[in-house]
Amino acid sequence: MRLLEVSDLEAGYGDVQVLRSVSLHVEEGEIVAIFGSNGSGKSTFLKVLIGTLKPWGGTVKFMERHVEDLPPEERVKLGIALAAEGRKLFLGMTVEENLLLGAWVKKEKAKENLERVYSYFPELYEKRRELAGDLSGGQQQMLSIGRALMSEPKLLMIDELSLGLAPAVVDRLANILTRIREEEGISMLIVEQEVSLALDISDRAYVFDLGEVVDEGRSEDLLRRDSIRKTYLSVL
């Protein structure tokens, strides 16, 4: 089943158009990556999907329902969650308090979901009483993802998974996300600037450039394409 279907999406800020006729889909249980250079429209695209930016045109369907006009909280209730770029944590609150904020749509299952998140990220359990602002960058990214998982999403979106993190931490996060997909069947849409990482953990990928989708396909196929290698990996 096609969980998310975006058709001819256009959006921008003020008079500046950023997204141009973007079409994309995510199947149930699938991990899809979006990659491209800075300014290519990746984060803007996620803002439209979560509802913090109104589209200029086009359609967004989630579970076959049009959601273009729904506010963010209604999209979360439907099963869309975002681990935003920069983590957007409440740094003066504890790790557990941050996680519980993500459970507002599933309050009756908060305890159960805390245990579930801690099973994926045992570091967060160990530091559950500590302030989010005292965590390392990798632990903050775990907390951001964990908070999104607290709402039991059907589609987990992650903006810039590897930003500012050591390679060993990124590898661990990638393994955890793969495990979450295998154990729970959660679909994922991951925005990532690191091409090799994006293609390694995803089933399919889309390449954004100047607000448009310029290539797409199975992840194992994209690195073989000369245009992708030249543009994004600087390989001639």
Given for the second form:
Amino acid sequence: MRLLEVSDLEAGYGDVQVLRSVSLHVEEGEIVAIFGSNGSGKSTFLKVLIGTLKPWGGTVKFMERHVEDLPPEERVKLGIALAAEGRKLFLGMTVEENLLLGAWVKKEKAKENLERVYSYFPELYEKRRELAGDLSGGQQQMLSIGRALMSEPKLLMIDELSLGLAPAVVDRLANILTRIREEEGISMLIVEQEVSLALDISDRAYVFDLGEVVDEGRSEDLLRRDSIRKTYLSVL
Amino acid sequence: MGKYERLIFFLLLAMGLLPPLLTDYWERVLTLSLMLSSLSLAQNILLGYTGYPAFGCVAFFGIGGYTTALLMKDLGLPFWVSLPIGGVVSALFALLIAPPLMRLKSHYFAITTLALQLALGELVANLEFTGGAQGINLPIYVGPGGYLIFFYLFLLLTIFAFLLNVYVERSTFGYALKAIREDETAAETMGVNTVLFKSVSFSMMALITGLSGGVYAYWITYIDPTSMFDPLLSVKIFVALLLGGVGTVAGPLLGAFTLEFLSEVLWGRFPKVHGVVLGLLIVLIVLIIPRGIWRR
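Okay, that was the form predicted on its own. Show me the form predicted together with its partner chain next.
Following is the full complex, with the preceding chain placed first.
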């Protein structure tokens, strides 16, 4: 089943249009990557999907239901979650408080989900009483993803997965995400600048440029495509 | 309630036993301290836990005070009926203006609330039914307890405000407010209805501030726009809060009592430069203890 179907989405800030007729879909259980240079509209796209930015036109269907006019809290209830760019943590609150806030729309299952998140990220359990602001970059990214998992999403969106992280940490995160998909069948939409990583962990990928989808396909095919290798992987 | 919170709660209850030991002068100082405590605790819910500085919070002090006074004078309602209505009117007014007003943040929000306070003051000064610049005279309270009743009213209000702070500190409702304080967009992304929660927080502040204004109006028996919409009172509330420690349940109390006592001492010793010393105090707090005496 199509979990997410976006058609002809247009959006921007003030008078400046950022997204131009973007269409994209995510199947159930699929990991889809979006990559492209800075300013290509990737983060704006995720903001429209979670509902903190209103689209100018086009439709967003989640589980066959139109969601483009719903406020963020309704979308989170339906099963969309976002681990935002720059992690957007509540820095003055503890790790556990951050996680509990992630369970805002699923308070009754907060305990259960806390254990589930701690099982994926044991270091968060060790640091549960510490302030989110005192964590390392990698741990903060884990917390951001863990917090998004607390609402039991069907679609987990991650903005800039590897930003500012050491390669070893990125590898671990990628492994954990793959594990989460295998064990729970959660679909993911991952925005990533590091193209080799994006294509490595995803089933399919979309290439954004200046607010448009300029290329798309199965990740393994894109990896072999000359245009992609030249532009994004610096392989001649 | 935690250990500290219970201790403070019992200390506040114990304050109720003090009056027989007090001279009229100290009774007045304590009453003023309690009034400032209730106002700082009210602002703490908004600034401390939600991150919105309502620098013109005294607008609600005026609304509560004037509503109470007008109901007593024009409709002949007893004080005990007028006061709660005054509080509710203040809270409802806050709820009504919060959604557009709270689209602004930090300095912009602070300045806009201050403008609201000054505008309301001007409005009240120029309207007929509010008594204009001449103000309103209220009957002097002659019931049981005499003027001690105001000490107890402010004490009750402070205890109420303190309990609300404890609730915010410990409840899931408070978690949502803190999330808004830390990062509003992130809170929204988590599914928190931020407009609703920050409006309720604003309204809680207005409720306590309005009740405080109502009690004050009856206490001083004569109110006018200058005394009920006084910008200096706003400054005092913020100094008390910063001095005590913003975002903690003990801070606002500690700050209010320290400031009021300090103020009394200075007022007596240096009547002419009182304002200068208060200003220096603000500078010193910001430089030496930016997070207050009782830190988060």
